[in-house]
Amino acid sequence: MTGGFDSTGGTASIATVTDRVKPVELAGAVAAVHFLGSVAAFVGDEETVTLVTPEGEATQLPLHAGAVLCVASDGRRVVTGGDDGKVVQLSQNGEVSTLVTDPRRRWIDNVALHADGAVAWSAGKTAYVRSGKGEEKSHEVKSTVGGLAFAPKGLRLAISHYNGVTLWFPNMAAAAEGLEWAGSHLGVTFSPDNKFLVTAMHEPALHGWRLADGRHMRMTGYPARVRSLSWSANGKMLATSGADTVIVWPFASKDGPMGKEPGMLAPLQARVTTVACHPKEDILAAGYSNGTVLLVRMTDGAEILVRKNDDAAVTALGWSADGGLLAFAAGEGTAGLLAL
């Protein structure tokens, strides 16, 4: 990475690369960022997604016929699930296709993909998976979905909900599996090495549970809810929002948090709205409350600056996949580019 880390932390002496982010202006509201190789896909929160080219050039497409309620992407694909009771494939050559309609126009709350092409999503309390393959299963869960996460071995998926997750083997005829934990459980996550599992709750908490034996770890402390949950590239840390610092959950040994404080970086007087680890080095990017976008290394908390605060929230971050290019959102429209 060019540019250099300023070890001595805090934004008056940060090293930064403000003047060499690309400013793109979109129609409104983002949910979510996503490469499609070198193209940065902006999700809004309504009906359509832009493609930016590196060079800073837009393209808007439609997307629903109403409001974006999740989004998921692989690199080669980026699926959303809207009001409309639509699943919707944006693919990497920029053909826009519906996946699925709900019969019932039922709302998509959450999408997740799968590394051998399958797709889940959810409406209600049922989940469903589509495997690349075209073959549709669905499993029906106590409550409505709170959350949708494929393990990175084997095809099972994570179906979180009220006190608890449900761990579903779609090609399987067994039972399918439960986690329990009393409360609201929305984001889920396997850790790369498929040993752990972690959720965000309604409440400012995580909980997550080893797989092989089913321990519990508590993850509390957060002074608000987390809405942002990102792997490290080795696959060891997590990085997630929800306080006015990085929150770290160190994952290397056995027992992953247990026992352990997370690390916290990047302290600032304003709440962090996002992360993004990047994809190949212990970097990752953090978007507040008050739109600051910083890089910082989660080795040394080493910081620098991407974007200044201006007031308006950031609502999404992403890196393509060689981790050459960070994508950010803000506010109502305001983005940018940067390339390392």
Contents of the next structure:
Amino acid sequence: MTGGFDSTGGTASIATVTDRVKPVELAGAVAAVHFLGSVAAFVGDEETVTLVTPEGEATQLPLHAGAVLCVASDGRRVVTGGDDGKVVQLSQNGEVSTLVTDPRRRWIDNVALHADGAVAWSAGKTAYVRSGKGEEKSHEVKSTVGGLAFAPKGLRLAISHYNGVTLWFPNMAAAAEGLEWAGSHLGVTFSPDNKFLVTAMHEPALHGWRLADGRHMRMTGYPARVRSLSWSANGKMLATSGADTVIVWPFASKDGPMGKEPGMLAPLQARVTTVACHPKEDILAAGYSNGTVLLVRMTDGAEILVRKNDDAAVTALGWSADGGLLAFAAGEGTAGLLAL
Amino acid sequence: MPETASDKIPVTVLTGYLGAGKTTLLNRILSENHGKKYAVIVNEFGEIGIDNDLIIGADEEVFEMNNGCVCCTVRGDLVRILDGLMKRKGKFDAIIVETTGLADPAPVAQTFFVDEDVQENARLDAVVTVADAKWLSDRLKDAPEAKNQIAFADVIVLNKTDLVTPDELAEVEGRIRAINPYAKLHRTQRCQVGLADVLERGAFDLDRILELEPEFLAADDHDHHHHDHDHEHCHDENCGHEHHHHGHDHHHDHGHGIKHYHDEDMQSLALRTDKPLDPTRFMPWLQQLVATEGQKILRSKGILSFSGDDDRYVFQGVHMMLEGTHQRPWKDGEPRESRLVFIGRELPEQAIRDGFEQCVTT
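Got the form predicted on its own; could you also share the form predicted together with its partner chain?
What follows is the whole complex; the chain from before opens it.
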């Protein structure tokens, strides 16, 4: 890692690795980036995915006949939902296949993946699960699905919607459980230890529940809606976008973040748009509304500059599973790869 | 607050009671050869006879913002769909949102006032209400939704005029004007209206809040100019006390074809002064007014002249939400008048009038 000083702008005195970034130029804005092995899959806002090797070789593949509305990955495949009513899978070998075509061509608003191979998606008010064996089930909630997440253990799907979250066990006859909280719940995520469930709401706030007893956790104070959430490698911290610093909520104790102050890391004169925690170390990558990308050590807030501000917001960040590669994308497809 | 609106996608809200002809208008807009591409958000797939991959089905999902304001409702589905559509920016020129016949237009409009992401990418262009010339008078009596849609409109397409007599047409127009004298009104058969009359209106563009004249006066200026003063007062002082017992049947014909009705519960109120307003009194008054009476006030607009300020100030509001800006310097010779209009249900007329008087510098 090269040290040194950057003489431009407000990041004058921090270490920088900007000269080690391999630039990647893509055809359009990027919705998400995930690694399949050492290959970065930059999923576009529209139609295609671009696979980029560590050497910078790029291959573009078609995914959808329109906008890509949602993306999920388990490291072995990338699954996307589109406004063409399709759920599409990109495998590690670069093969693209259509998993689902909605008969009414409804938008596929959300997708989620389970470690055992199951896929979940939603269209309108209905959430669907297809098990690794190909068995399909569906569950309708009372309003449009805002987000989907599989629990880390068992086959249990969290479905967020207006006024709360439904916990559905596709393989059990028992009725789905409801967690209620007024408002519109969009993104949803389980803590890796399976003890907490957190939603990103339509208003600039997170809401959480302790799953053992349903106790509420309100996480507020954001100036903007939280669109990016990422758990730290050990699962004890939740890093979030939505403020002009990375907001990190502590989840180590049995009460989660209740009664505790969140960490506020890497303040800039710009809003954090994207966060991605390193898969092994207490390090996170943060992307900002002005295009800056920083690496931040979560223990002490030390920062390393990966990309200077160039005005267009960072839209995607992703780590390879071994933590050796970071990919980012900003604006209309200005992207990069960094080997650590 | 409003920046240059030009690079934001314009959104037209198309509303109207069941059977009025919304779908007919929508099909016309989509099939006409105008060289533009529209993304359309509809409630019923299949009614649109046009093949277009940018027709999106929506469930009208209204939710209350968690900010303690009961009428602060937004369309969550619209937030989601606009978010998705923005990924395809460049593939279409404008968006049309069709509401169901029973929908209240307020949550749609409010979505554009409160949602930061929506505001960043899109702007509300106008609320266009299609009304059935034959049945609207009846619906105004028994369907509060129909009345809301008329009250909220920037443009009213009065359709099926071939099915009514000239007298019936005059009556239904009179009833519309009793509720909303400010909307542009177009008489049509089978929704034959120029697309420029319903699209790209800029009705929510603060820079285009023009004259707050009742539309029918402006349209037939030569006929009615001398009545101007009377009309305005007719909607308040002279007739104000009679609203509650007169109801629908109070009308008087001024001899120029438009009957004047008063609607029992929905009215407009116009305020005007040529003396400057004191901004330190006016702003708190207006904010307090919409905070306490916002549920009754559907739309508000104003062009204001403040003491010690050479700029025209313009504002508009939907229920409790307001936005305003210093628009431009007053021009030489332009009368520095302040004008406000409120359209709403059971407006506390005298209280609004008295409050406004307190803001006028003496």
